[in-house]
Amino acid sequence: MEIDPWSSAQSTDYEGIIARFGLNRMEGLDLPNPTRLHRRGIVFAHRDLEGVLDAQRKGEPFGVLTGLMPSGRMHLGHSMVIDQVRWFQEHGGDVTIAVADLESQATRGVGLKEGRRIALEQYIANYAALGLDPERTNVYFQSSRPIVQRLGFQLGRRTNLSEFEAIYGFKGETNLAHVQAPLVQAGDILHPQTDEYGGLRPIVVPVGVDQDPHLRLTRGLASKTNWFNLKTGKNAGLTVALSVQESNAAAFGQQPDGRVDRGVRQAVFDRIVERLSALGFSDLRPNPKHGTVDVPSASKRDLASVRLALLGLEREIGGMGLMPPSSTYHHFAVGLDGDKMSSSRPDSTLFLGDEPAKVAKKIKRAFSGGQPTVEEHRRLGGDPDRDVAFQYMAYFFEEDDAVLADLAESYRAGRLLAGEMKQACLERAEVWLGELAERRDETAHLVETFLAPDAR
């Protein structure tokens, strides 16, 4: 089972994605307004969703994360991004978006001017025109925030090449900015937290499942900075551990010797007792000797809320006081012949600047999930869930589910041809295009004010 940031080829195994990688389904969450990526399935798994979805419910502030590879153009694919990223800013979010033009430069060997001509033109344009306001977004380039760099440099004495090797599959001839890229991406996904870009809250970041190592690294280093662990009980409660590092050895009282300074750890206590109880619990049970407060009444609901405040109180007393990220996982948007859909491959994909005459050959030669003939589909007919003009309106274009299902049933049936779909989906496409199309028009002196003050 392959998960590679950088490549085409991708393991569609989602269940056994989610069973090896620890992924979380969405059933269950009460997600408000879901989208049709989200009633269909297509954001099908996620990581600490809850904490974000918490904050959301109770007004509170939260961000969301994405970001830009500029070395080609914008397709149908990317756009799934945007629909969520919208709908997360929809519902309270602020949203943060990263022009990775120094990975871009590292990996694909595209020059910084060219990188930001394109994140300009193929993609803020896109994303203005698809519905993204302006006033609570922010485009940055890794190239001009140099906090993301230090981010990384600093989390980089928290991992080593053989975790990469695990995570990634880099070998000897991998070349060290290819290496560097990941922990640049970490910064990126991380600094959002910072008080100077908008201070401690919860950040998710919507992907394809191919980025989830990025996720993986994240998350892995965000944690082994943290100086609280978070332990649920088996039926019920919490427990807060001190971990103590060379970083925090000081403040948690350790001293040289191995000895523990008592007053310095009970002060530590008592803060972390006054923060809790802050929160309303009040069977709180300190134990500075074991290093651990245990709170019986907390329950797993409590967990957001709970680890916000201890990573305050990490912050004031010297930390980095850095959350995980959480992170939601959609399907992979199929290419016109089948694959997953990529840049890399223009005849097999849908770019959103398309010409309706291309679209319509491009649509025309798609994929079928029909029979070879007329009379065997009408006798056994199509399969839906392999026909790539069925795919699209259930990503992109058809929003009414009922619709939807119809088109299904009388497929499956044979009732309706394969060419008949296509059909179908090409005038869904061309109304749809030809619309964003009018929008990136009235948009286009937008482009400027998604950028942050360091990108301008």
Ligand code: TRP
The other form holds:
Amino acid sequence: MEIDPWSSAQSTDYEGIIARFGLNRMEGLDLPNPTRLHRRGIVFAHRDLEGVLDAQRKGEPFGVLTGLMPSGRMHLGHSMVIDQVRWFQEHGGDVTIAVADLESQATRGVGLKEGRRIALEQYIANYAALGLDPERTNVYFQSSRPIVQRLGFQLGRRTNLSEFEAIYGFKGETNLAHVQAPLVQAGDILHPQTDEYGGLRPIVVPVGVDQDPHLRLTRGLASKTNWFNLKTGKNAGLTVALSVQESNAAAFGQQPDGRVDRGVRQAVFDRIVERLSALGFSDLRPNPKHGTVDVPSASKRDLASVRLALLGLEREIGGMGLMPPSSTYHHFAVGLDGDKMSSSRPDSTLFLGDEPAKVAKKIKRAFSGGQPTVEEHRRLGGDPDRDVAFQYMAYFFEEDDAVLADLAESYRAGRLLAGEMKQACLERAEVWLGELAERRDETAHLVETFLAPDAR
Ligand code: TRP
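Please give the other form, namely the form predicted together with tryptophan (TRP), since only the form predicted alone has been shown so far.
And the full complex, kicking off with our chain again.
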């Protein structure tokens, strides 16, 4: 199994994806005011979300980064990410949005000017209408933020074509612009934590699961640059270990002849001890010879704060101090025809700008989980899990869990017919899209204010 972020054909074997790529399930996380996407298991997995939730709870800073590919029109499926961004924003996160104009040019042939127009008219206009706060949202373009491209280049040293082949299935004939896109995306994901763009803090990236290859890559790249590794002990405790590499040999007292300058090494250890003592640990066991510091009284729950302290120290002594990003993943909404939702097949989805007449037509033709005849439907009942109209209410249009459960139950029991399910969806869709259109008019004047200074 491989995930191809550029293909519209995506696996929906979410269990398989969790197992194969080591994602974590959302179960057991304590989310404040969960959104409908959380409550209904549509946001189904994450990496390292604990650290972000922890920052949320303590009122400490954390950032949210996501990106959009400016090609085609914004459809319902795209709005799921924004629902999550808004939730993080309402719980204290600062938001950065990457317009992937370089990627769109590289992989879809969309020029930068055209990319900008699409991003503003199709996406940012709807983000404003969907309720993102312009005061706490910064939109930038990949093409006009040098640090993003610089990071991409620098991190390129930490990977190679074999890894790209393993992650993305790239081959000899793969276009090199395609090879650059993931490195630029790594730059997107990591740059908000640089001192210039908000400083060291956890960053969460809410995405569809098709983007996980980029997160795997980016997390690996960030870890490889880290000067300190952290290991959890078998039973308890944490161990900090120096990761001596070309870029930090001098700072760590590793001399070209292989010998260690004890004075320099000791000074590094003094600073580690100083940092960790400030977190309240009093049982530190530094072992400069082995290059480790044991913290016996630390537990898994201290991992995030210890990591943050060490990354801060790394920055002070000359390293990049990059924290691997956290992420959340959502299921894809099915297309109206029961197949994949994709902007390249206009009848497979509702666009946020679709006219009511068009919406009605599309929903009436949607794939249904009902039985072929009314008689059979009454007798056997329908399947809401395969019914697109029902799915769209679950994903987008019906906030009330009880109403939704009621619809599902009536359908299964055969009391509610397929046509009636579609009618229920259609009524809600028209209201939802109608209100969105109104808000788009009301917030049109705000679009500019979402743009970061380098995007104006
Ligand atoms: N590759 C993403 C897409 O195809 C767009 C994107 C660019 C992105 N940079 C990002 C998404 C950073 C999340 C985080 O839609």
